[in-house]
Amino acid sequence: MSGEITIWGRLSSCNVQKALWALEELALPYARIDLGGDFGGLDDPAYRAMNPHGRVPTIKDGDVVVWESDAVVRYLCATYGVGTLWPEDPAERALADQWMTWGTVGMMPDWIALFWRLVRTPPERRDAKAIARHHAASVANFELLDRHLAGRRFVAGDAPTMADMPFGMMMYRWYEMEIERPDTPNVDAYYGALLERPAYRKAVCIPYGDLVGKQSF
């Protein structure tokens, strides 16, 4: 680890936003290189040499290269955020880790499917039944999260941790999409707490108008 961290990925990528939020929250110096979407470059041999899957984000910290957004977040938090984003106590860290994992593998699939089918799919190609199915599943997940957040300011307690990265990334678009949302006062309060953080607003609250009707990465 040395000097400035480099991150590859476009600002409008939700997975890149997770990594950028961690970098901003930790106040780490970094340089970002646009990649993916309209910028292309995912099949560039030099990039594939770092990330064989050709997705974003990828970071380079000295000689260390990390790809996959949750792995990137965990690396940054474990390396630079011990005691803050990376809880020192193993039990507290497990709590953060399990919710972070559920956010990505349990909650995000239906949320991202809803976003793709409702926002990134042109109106004439939308599948109303699929949209309804993913919306219902997302509502159930947000209601579950709401129950968990009762008495908590953030996902793993009173202060943000790595657990918040996948949930925070979803919140902005969830509240911006033109959809019916359930009554989730604890989630509402959580989103309000996130919006109070400059690092979150800078990394995650990015208008996604350039993605409307666009089905390419």
Ligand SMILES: N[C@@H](CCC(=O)N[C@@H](CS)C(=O)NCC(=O)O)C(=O)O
Second form
Amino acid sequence: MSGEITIWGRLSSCNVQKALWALEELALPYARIDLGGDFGGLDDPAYRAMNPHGRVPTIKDGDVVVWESDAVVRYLCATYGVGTLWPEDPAERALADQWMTWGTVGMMPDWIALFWRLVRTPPERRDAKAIARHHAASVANFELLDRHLAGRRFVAGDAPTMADMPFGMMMYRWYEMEIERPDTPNVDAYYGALLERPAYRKAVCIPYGDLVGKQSF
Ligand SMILES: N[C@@H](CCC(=O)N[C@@H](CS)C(=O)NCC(=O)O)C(=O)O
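Please move on to the form predicted in complex with this ligand, as the form predicted on its own is already shown.
Next comes the full complex, this chain leading.
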């Protein structure tokens, strides 16, 4: 642990946004270094020495280096958010953890595939069948989330936890993309609650115009 955390990663990266939201939500002092995308730098030996996969985000907190956005979120919440973003009670933490994991491994793959095939692919190269498949799977996932959110303001209860990081990260682009969205009043209310949070707006609500039609990274 140190006075200031460093995070490497471009603002337009959804995985960087997840980590940035945790930093902002926890009101931690940090310095961000642009990396990846048009900024390059992923193959720099010094960066690879920290993160052998050459992807963003990576954080450094004193001597501690962490990569993989969910690992970053868990590290930050466990270190600086015990009792808030990191529920103290093991059963409550397991509830948050299971949804967090499902958000990333169950929901994100179709969501990100839809974003790539629709937003990051120029119209002439789009595959309508694949778009329909990822859209249908995403709709089913958002409907499942909608059922879970009935009676809950956030994913693991009345206040935000680490469980919200992957879902919140997906929410902004889900509502911004030019797609048909299902009737999900609980998800709508959830997104409204997220938008009330300055930390969320600063870290996640980043226009993605520079990514449109860009398949190079
Ligand atoms: N599973 C990793 C994925 C990391 C990843 O693929 N990051 C993307 C950005 S979202 C990246 O580094 N892309 C290359 C680039 O930005 O140039 C995580 O969650 O951190």
